[in-house]
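First, one chain by itself in structure tokens, the form predicted on its own.
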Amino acid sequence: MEVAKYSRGQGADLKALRDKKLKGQLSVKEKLYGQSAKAAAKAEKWLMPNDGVLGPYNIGYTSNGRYMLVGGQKGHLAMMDMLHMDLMKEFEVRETVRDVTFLHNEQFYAVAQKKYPYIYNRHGTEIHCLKEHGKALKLQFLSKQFLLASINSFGQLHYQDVSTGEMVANYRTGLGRTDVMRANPYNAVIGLGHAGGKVTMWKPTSVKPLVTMLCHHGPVTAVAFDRGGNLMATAGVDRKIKIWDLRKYEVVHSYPARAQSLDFSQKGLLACSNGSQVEIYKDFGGHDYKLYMKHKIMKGYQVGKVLFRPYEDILGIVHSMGFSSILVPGSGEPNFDTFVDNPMETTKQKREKEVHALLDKLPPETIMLNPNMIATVRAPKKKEKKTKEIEEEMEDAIEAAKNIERKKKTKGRSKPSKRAKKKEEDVFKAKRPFLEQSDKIDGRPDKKQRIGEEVELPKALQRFAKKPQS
């Protein structure tokens, strides 16, 4: 900061003064002059930068692709209507901005600032300060569950329900600081890329990650998920871009290239940025991605993030000087369902959609790797069938043992007590084979194992073993 530019020149020489009262008054004034000069220099830093640079920027689109939000690292926020190309709101927060994301629609959006994430409305009014999240580095919004997920500088993953304000989950990843975070659009699982080359997948109801994959031999720089949820793209410092099949957790293809940002389009195109260059890859069959387009930003501006605009053949690029966009034929979905996303929706349709989204809100327990398991009946286990059959056969054998008729013997050998004792022995003999069979199915070994037959003792202990009776 250039404080000298706003100072009042050289201050008074207080040491030469003998009057204590005058010396105190001048010292207070000099202190105020210094504070005002620092405040003016700070305002120049945030509001009137000399070099005209407010970036690097971050970008976010609404689910229907109509509205765009950009946030500069030096505190510049702007929201645009991309259908009519109108600037809706632009203001300065006078703080560092690390990430931006829309909530369920364009009425509210979250901004990860210097200390905490904040929620603003479309007019730029601050609505909430989310102090529980701490110093958030990345934000993701799960629209079906109305959950705002963030990862902070201490490696803590937070989930907060924005419809009720309740903090759903707070977990420590245990893998250190990371600023690589992406939500899988298919199953709402959060993917995190870590400095050790690992990618972990999380859901709000699990303390430990669902999946931990070693993807690179160095820090992970970017992660992206396909719309169908079967493909994942990762990039690392080891100069490799890998395409993963999440059904088998195997590498489909690996390319020698660097990428600071990755994004899949609705039609499966993959965009990656490296320095001032943007490359787009296309699947030519069998997950064989080859170079489709290449674009270089003018004057060597460094690209911060690339993001495809939904339902349009447009790729949004944010760099150190602002925002750019290029046409990518075949990247967007041409046929949209108005009940899901409508880029031309009216005010009435927006209100109805918001009410329906709140009524159809899914609980956090529905987030899982395979969402097709929801509303299905678990198949009975094979062990349960076997145990039931064994129990039925055992009951029949016990009934048969009880119904055995014995001859009456003389000389006191047919007393009621002896006859009852013999009947108990017959029942136990009938039950014994079935009990042993059920123990084998359950995996419980026989406690009384005969030494010498099933267990081989060391030579030093064999002389203490009981010899089998011949």
Contents of the next structure:
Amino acid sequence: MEVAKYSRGQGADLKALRDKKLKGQLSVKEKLYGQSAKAAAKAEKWLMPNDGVLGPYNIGYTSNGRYMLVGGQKGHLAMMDMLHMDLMKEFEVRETVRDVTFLHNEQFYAVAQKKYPYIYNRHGTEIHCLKEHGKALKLQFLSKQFLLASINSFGQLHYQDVSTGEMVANYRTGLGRTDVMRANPYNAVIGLGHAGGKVTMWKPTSVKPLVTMLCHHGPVTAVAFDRGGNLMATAGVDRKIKIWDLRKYEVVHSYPARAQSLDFSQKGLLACSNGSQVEIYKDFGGHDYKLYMKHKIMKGYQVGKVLFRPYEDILGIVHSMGFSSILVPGSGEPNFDTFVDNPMETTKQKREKEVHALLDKLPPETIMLNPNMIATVRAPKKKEKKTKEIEEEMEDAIEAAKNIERKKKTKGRSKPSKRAKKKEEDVFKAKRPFLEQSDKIDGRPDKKQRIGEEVELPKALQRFAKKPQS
Amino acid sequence: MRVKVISRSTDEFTRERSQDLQKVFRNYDPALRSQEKAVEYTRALNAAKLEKIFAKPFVGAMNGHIDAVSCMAKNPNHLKAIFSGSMDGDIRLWDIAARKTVCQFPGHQGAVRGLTTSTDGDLLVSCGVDCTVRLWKVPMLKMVDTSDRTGDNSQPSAVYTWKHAFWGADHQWDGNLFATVGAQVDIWDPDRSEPINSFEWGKDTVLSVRFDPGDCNILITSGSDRSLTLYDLRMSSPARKLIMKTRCNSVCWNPREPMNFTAANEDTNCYSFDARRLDEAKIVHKGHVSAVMDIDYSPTGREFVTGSYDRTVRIFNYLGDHSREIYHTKRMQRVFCVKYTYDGTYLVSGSDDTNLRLWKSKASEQLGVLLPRERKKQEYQDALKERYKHLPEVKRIVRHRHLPKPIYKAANLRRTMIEAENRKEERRRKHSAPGSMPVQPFRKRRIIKEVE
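If the structure you just shared is the form predicted on its own, then what does the corresponding form predicted together with its partner chain look like?
Next comes the full complex, and the chain you just saw is listed first.
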């Protein structure tokens, strides 16, 4: 901290004064000058570029957009109240920080440090060390289920319930190391982008991914999900940004551009960071995304992560010299709902919200691709009856089997009974693939004479008819 | 160039005085809320679980009798009061709120079989196996003074002796006549020492009687010849008779639909009839595993309570074929009489173990005055359970009731027997000529005939 810069020269020499009253007044003033110089020096650290000494930053906002958390690669962590521009807590962890995220509110946050992710209090006190996650590269918090999801350097996905501390799931993706992870806010599904160009979507209750899509010809560099749940934007090393429709899994738009990071705003604007510029796309009706704004930062500085601030028209940009934010008109939701997210929360409202969120905590089984399927009726499965085509095919195969040329053996080995038996076996072999679809026991031909259902039996004898096996 | 961006000033969002309420802003856009259905389903599940946690239906027991409680009576003018008569002739007036006896009415020499109050609640009529009908003046003002506990005994204001033992009594809803039944149906005027009218159909004992709340001249009786007989006081002879396969122990009219009545039968079912069409039961209410001894309707007319010989009390919906609720206690033996209080919140059961027990009608209800927020929350949770009650997990929790082992086993046995009988009947029907064995609905099966 360079206090000397702000002190405006040396302090006055008060020893030479004889006048005691004047001396007292001036010394008070000198003290005030010293304090204001210190405060100015502190502010400089925040609001002025700090030459990127502390590494590229990762940022996170709370869901109501009021608090921001920054974590520098070199271990510098700080939390700010963006409403009053107050620095709430700032400290150093002195090891690599790979990702930061708030938990359900600003009271707790998770930091992916060098070896394991840690959970800290709002005062900066370390509360938990999450050893099972391993070397986490990215963290995402699913707020309705209170699940902290992390992807680590071995490509393992971990889900942990932060309210009870229970590890819910732990899956090996099988697709190698990846650090592209995003949670879909519509259905709480985690999307991972892999080095082969695949994007997989995961839920905590299944070992295999829900969906695997081949999106790009090279590694995927960024993934973002729209709040409405219909759109996904992906960017890859093949210099393409694609916007996908998640209902049909088809490309809606494809741009020839690079993107280091992508983010959708509450109103559907898409921000892409690319080199030293940030491009913002907007849909002018009907998912027709066109370029809306471009923002270039100072020459030579590289833009890292971009993140829209909820409920404000602000985009936070992380670049190699620190952090800055730009105004993007029309990106934030102007009307908030007090019971969903309140940027102007009082302490009491915050406490009530936390309690209600815990009471309504969803079990991990409720995560699914279509969240509206809960409490709907599942259509009954109809038993597929043997269609006429399959029967015809079976008969053709039987005919063919009967007509094959069989070798005539000599020395009494070709008895008619043996020939007939061989013929029957060939017919059975031809019928076998069709029988597997039907419901006969053992796959053997029924030698017993059974009365079929087509025969009209009186009611009393129907118990002796062969019932179709279910 | 003017650019429009969101700008919020904290002034608009802070309240002016600390006594003011915080301002609430709403945006009903569904895009702001994700996974709504899952949240609602989780809330419904939690609501079902909470209902089970708070389900404590037993309020208290009123003890004092020294023999089994045989009958009870209540009056709409006094909500806190209930009369009970026991098998040794002791009649008591209870204060339900304090669960104490206010007053005793000694005098009967044998079991008290019928108890009823007059329309204005000032007169209590009791009749018993000692062939007497006693009228008592009821000191209702004593209820206010709770310091006066087991109270002094009262003298009957009139004692009428008659020729035969009595089995039941009931008072008109609107007039001043009351009816007693025993060997025959007698109609009394409280000022006369002899019945003013008598009805008889057959020589069998009549077991219980009820006046119709809608029409003060109609009454229904159940007899030991397995019949239900309808009488009209304006006519000189009984109106209609319905003979069933088993005897009905008790009958009750629906207070909100006075043409319908429900009869509690010995064959463990309750049958609801429309009095205008007696050839077929409207609904058969199944559930008990032993004879149903008594039945009473809630003042809303939407549910009724039954007490049975199998030591349980069940609450049925008036249109429901299975019970909504079952109450049992280890200490409660054969239940002989049940009554719903006139505010619909409580039910009183009198049983063989000389106690009257007070139960809540809705087991998880919070009694007392609720704050508006509490009430709204309760209504929301009820609506959630109603909406999701068909889903398997919620249904399992809502339906679950703990049954005592003898009842559970008896119910399983009954189910096996009924299924076996149904199967056999199906087979007989299959093996006989089509049309020779007509299918008879269960509602008609237990009725033999209707006689004019």
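Under this definition, the rigid core comprises the largest set of C-alpha atoms superposing within 1.5 Å between the forms. Please read all numbers here as calculations on a predicted model, not as lab measurements. Residue numbers count along the first chain shown, from 1.
Notebook entry, point to check: After the core is matched up, is the C-alpha of Glu393 off by 2 Å or more between the two forms?
Noted result: Yes; that C-alpha moves by at least 2 Å between the two forms.
Margin query: Could you tell me the distance the CA of Lys21 travels between the two forms after a rigid core superposition, in angstrom?
Written below: Lys21 is displaced by 67.1 Å at its C-alpha.
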